[in-house]
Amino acid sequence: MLERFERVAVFGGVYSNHLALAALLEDARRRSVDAIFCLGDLGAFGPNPDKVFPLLRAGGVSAMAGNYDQSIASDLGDCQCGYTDPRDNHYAHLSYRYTYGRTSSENRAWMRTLPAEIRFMLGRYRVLCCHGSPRRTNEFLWESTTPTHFIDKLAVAHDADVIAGTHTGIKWHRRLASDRHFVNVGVVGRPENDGRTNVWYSILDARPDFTVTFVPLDYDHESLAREMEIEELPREFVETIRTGWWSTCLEVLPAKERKKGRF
């Protein structure tokens, strides 16, 4: 029997941003949600990954594994991010090497217990939470290039009325056939390549019909940037936190999504 809720907070891509995670937990509590779900990628990009785990536990967050978590838990050599461009892979390697080296053995063991998906009822809707897509953890589903009929087939094949995912780092929502839905819930680890320093998470509600609210979340991004500098993370990562523009992991973006950025 699946747990049933009416109103939940859902987010992905913590990317070691413990300051944004703490702000999210406080904000979601104020919004009176029934539960909070994290769709994976707890580490990467940001500083001091072990600061994230106590916050997740104290906040009662139900978490699943993203590609980053699966790699670290399994002692793999890379993040399985799904990049094909050499520059993207260069920065992914720097991020993964740092995160793996600073994630404790206890937290790596805990990550091995995380499920690959989460299912629950939201009102009358069957919700399937995945990281990239229901068929592959590191699959990129972009708003501009992913056909509606393809996502609808995924929902039918996987017995879901709502698919909630993340991985791309950019939020979006599309209504499918027969009141089915796909939601990319956004990430809280870094801004959305829009020149703003806030990050995003989602509130899913079913009272009685399905609605999505994308919540902008402000946090002390300057303190995070300074912490990243102390940890000697790449200058490009720090600039993204301070400016809201991506300067890495750009080649994976489709033309429409990339055009919205600075680079």
Contents of the next structure:
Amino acid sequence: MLERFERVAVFGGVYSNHLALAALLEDARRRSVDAIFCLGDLGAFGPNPDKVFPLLRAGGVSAMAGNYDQSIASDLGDCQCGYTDPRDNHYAHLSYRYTYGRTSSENRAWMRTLPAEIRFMLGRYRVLCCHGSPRRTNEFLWESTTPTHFIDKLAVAHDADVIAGTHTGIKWHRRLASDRHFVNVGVVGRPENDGRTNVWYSILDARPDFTVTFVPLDYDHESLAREMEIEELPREFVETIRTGWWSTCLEVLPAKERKKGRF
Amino acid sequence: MKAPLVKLEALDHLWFQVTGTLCNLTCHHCFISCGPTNHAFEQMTLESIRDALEASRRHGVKEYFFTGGEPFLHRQMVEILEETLEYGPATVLTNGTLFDEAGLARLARAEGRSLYSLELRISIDGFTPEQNDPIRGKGTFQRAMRGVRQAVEHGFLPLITVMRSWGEDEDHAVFEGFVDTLRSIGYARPRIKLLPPLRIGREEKRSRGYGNDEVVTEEMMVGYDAGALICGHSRVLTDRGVWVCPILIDAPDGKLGDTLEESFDAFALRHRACHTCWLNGSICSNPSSNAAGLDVAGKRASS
Ligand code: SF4
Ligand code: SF4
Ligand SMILES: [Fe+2]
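Could the form predicted in complex with its partner chain be shown next, to go alongside the form predicted on its own?
After this comes the whole thing, all chains and molecules, with the earlier chain placed first.
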């Protein structure tokens, strides 16, 4: 029997942004959700990865593994994003080494216990939480490269009415025929490449019909930026936190998403 | 030795050999030896493409790719792309020498209306005429650069694809060279993808063919994520049937059937170009569709 809820908060991509995570946990409680789910990618990008774990536990968050967690937990050596741009690769490598070096072995062991997917009922809807897609942890499902009939196929193949994922860093929602849904819940770790400093998480509600609310979340991003500077993380990463524009790892963006950004 | 079988895990990528083997150029590295007089494959009709787009829904296709030859030799190419964008994301692999302003304007509007991305992939094989023209033909550098500028002026961010005709240790320098050159002609945020050479067709004569040791064995497929190979997630429609991948168009046994439904059998990696795929994964996909990597259980796939 799957657990049943009416209203839940779902987020992904913490990327060591413990300040945004703390803000999210408070915000979600205020919005009286029944449960909170994290779709993975706890580390990367931000400072002091170990600060994330106690927050997740104290917040009663049900978490699953993302590609980054699989990599760090088992030291696979990189983030599995498959960059070919030498600059992207350079930064990806830097943040991987940093995150791996600063994640305690207890936390890495805990990450190995995270499930690869989470299922629950939201009202009458069967929800499947995945990281990239239900079939691959690191598959990018971008709004502009994911046809509706393709999501239909996934939903049928994986017995789901609602598929929730993250991984790309940009939120979106598509309603399929027959009231099925795909939701990319966004990420709380870094802003969305839109020139704003806030990050995003999602509230899924089924009282009685399915709705998704994308929640913009402000947090003390200046403190995070300063902490990243103290940790000597790449200046480009810090800039993204301060400006809301991505300046690295851009090669995986499809044309439409890339055009919306500045770089 | 038995060649390993790769089964079609999902029909994610549907390719169209839209102008057959007809091209306005005759590049020395063309792995299917296209040119103005190569009629091995002819153009596809708009009707046959429409039928395939409709059928593709049933198969849950994720992305559509158009190649040739040179796709923009097809008089209805703009229409074809407009219609495809109603189904899903479209990518067109072009040499960039045949754009016209009206067509680009229509394509920009079509992408604007659509939920989906239109990727223009322009092949250029060096960031100077001295590097590019000996491979692609005299004057092609200037013409392709003009194409890039036209595309950029219409709001596109074309993906420049470059076949690696140098040693891997020079990747970084070539990459930076491209970035600088493209910026200097007004392409402020260039997107670049480096491709390995496929040592078949005319490329076999230009550099070298495959060595006897460049084969894929069953042993090499142990623990390997075959779904990341093009043949593991794609099929190619042509005017004369369905092929296993865009690379083996010249291979008679690359044909798997007359219709899409007949083409879903597994394929044995007995061709030597398969070795390049084995090393490099899904070389013909876009960076945004990273098909390789981890399965949901977190098992490490191809590296
Ligand atoms: S490589 Fe492309 S542009 Fe050159 S001849 Fe072949 S199909 Fe034409
Ligand atoms: S050439 Fe590449 S894509 Fe084609 S059958 Fe061989 S391995 Fe598969
Ligand atoms: Fe991820």
